[in-house]
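One chain follows as structure tokens, the form predicted alone.
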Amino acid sequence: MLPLPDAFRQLYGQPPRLFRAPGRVNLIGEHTDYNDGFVMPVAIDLACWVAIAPRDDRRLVVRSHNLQETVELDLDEAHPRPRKSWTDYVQGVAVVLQQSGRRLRGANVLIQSEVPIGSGLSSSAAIEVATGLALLNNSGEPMKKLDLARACQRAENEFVGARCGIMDQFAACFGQPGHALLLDCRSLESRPLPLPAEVALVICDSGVRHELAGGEYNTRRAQCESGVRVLARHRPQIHALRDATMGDLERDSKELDEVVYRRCRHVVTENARVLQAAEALEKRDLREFGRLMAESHRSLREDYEVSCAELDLLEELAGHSAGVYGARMTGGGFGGCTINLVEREQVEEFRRSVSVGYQQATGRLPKVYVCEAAAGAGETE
């Protein structure tokens, strides 16, 4: 496969601008994002890669890179409807983007991605904010990134119908090298968390998939409503499950459906346990850390109910192997990846083992991504 700009080149024939997105693993914080809680995202060196150039016309043509297809694009359509397919991320993002009051240029659009579709590492988010910042600047429409990973999520929340929160596009703007992120997804205040140099993150990829929009993950998302609108009942000071402790959930808990009930536990304690590990990683203590990876995933496939067999499954064999400090599944789960913190030393020992016990039991080997904090969007050369 050509490199992308000289693929660019042949397709069309112009010379392209160059512009990537990272993808993202979350260190524990699952599901907290979209109940105004907190989350400890990291931008990882798998990136979405989108080259563009501009047209003298209204239209968007869109070519994936990895899919092999071409789609054309109407900047003018007055009621553009969602394909269900790759392409309503890039129009989900242009049509929020024109709404916003930003008057779009046609262009020639190129776009590859490293990040493995569905597998809870946010290649959705990656496309939305690379697509953005490239039709931002092809159209010399300044915008700041917080306000594009606002219009990125609105794009996936009211476009592509997932009700996510802002933590991936978030991440996907304002990554570190080096760094995790501590997020208040309230505030959308920020701070970085260093990495220890002789930590990897290794990430496996059960290659189960998932389909979140429409589907389970807005269930979720309706139940914590339904819990915090029993709750605000009584301390009308709460306005999302961020707001409540485990007293409140004990409280009320006989007028809170059984799974409702569960549900909140979870996101409340995940909320403690975000904080929690924040203040181990600041001490450099992995090994609580890693207590607490356990504990998330442990509430995930329990109260959550977000986990299945395949990401329980590499979880246990993380805990098995030597030099990890914590493993659990990132992403909304229904499938995707697990997040595995191993001592350098120990990575290759790591893929083997896990390699061997998941395809033994399975019959399916996992693809296993040794990943680097990285930067978050802009252009590249």
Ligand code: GLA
Contents of the next structure:
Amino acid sequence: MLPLPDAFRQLYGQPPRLFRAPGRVNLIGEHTDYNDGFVMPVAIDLACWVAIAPRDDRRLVVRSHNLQETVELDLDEAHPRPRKSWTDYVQGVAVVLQQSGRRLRGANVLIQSEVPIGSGLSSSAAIEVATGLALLNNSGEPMKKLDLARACQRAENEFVGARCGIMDQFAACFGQPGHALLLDCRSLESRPLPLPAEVALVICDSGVRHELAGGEYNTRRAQCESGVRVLARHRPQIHALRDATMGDLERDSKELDEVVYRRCRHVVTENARVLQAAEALEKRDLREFGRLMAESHRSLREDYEVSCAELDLLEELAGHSAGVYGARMTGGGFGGCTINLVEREQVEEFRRSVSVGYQQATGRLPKVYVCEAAAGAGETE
Ligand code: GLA
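Mind sharing the form predicted in complex with the ligand? What's above is the form predicted alone.
Below is the entire complex, every chain and molecule, led by the chain shown above.
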């Protein structure tokens, strides 16, 4: 394949500017972001690239290099509607940016992504943030990165229809090489946590694909909200599950539906685990960090019920492999990937043993990515 700027020139006959936004892997803190809680994502060195140059009309001509598909969007369309396609991320971001008062200029756009789609590595936030940055710069409309992250989340909530939290767009904007981010999803304050050089971030893709806009994710979110309504009857200071303790849940357990109780228990205990994990990482206590990852996986499997047989298998296989500190499912769930913290010297052995085990049980090989923590979105050469 031609490098993206060359492909762009060949296609549109103009020199482009080039923007990049990374995917992310979440080390711990799953389904806590939309509960105002804590998360610990890492931006990874798999990214989405957007090449862009201005047009003289009010159209966005957008081509996916991966899918070899082109669409034309009208920036002045009165009632833009989602088409249930990759183009919704592009159009949703354009719509939200214009709603926020930015006047976007027409553009030719070419998009290429290395982030596997629907695998829990945030391919959607990567395309949203890279596109948003490209459209804003192409229009001479500056925007603070935090506002861009929020606008991209709004695009996904309101246009695409997935009620995701802020974690993915935040990580795509603010990732730091060599670091995880401890993010408070209420205040949006974050702290970089250095990742020990001796461990590799190894991602195993089960090959099972999810669909976030599909009902399960939004159902979980609604269950959390219904839990908050019950808890707030007795303690109005509880505005989100972030504010609740296990004591609160126990006291109100009779009034909470059994499923809602378990959903809440996951979120309350997961928030505590993130803070403990941050402490462990700062002390370089990787054993403790791994123990918390295992607890997180168990809670996601049993209480939140967002894992699946293939993810459970990958997590279990990691437990039998040498040099693994911790393993768990990552992202929204129902398929996608596990994240594994593996001693660098043991990575090849880990790849081999997990691949053999997974193939024996499922007949398929998992895709294994050894990732480095990367910088957040920006313009590149
Ligand atoms: C998806 C969403 C995030 C977050 C995770 C689960 O990736 O986009 O906002 O809720 O699921 O932790």
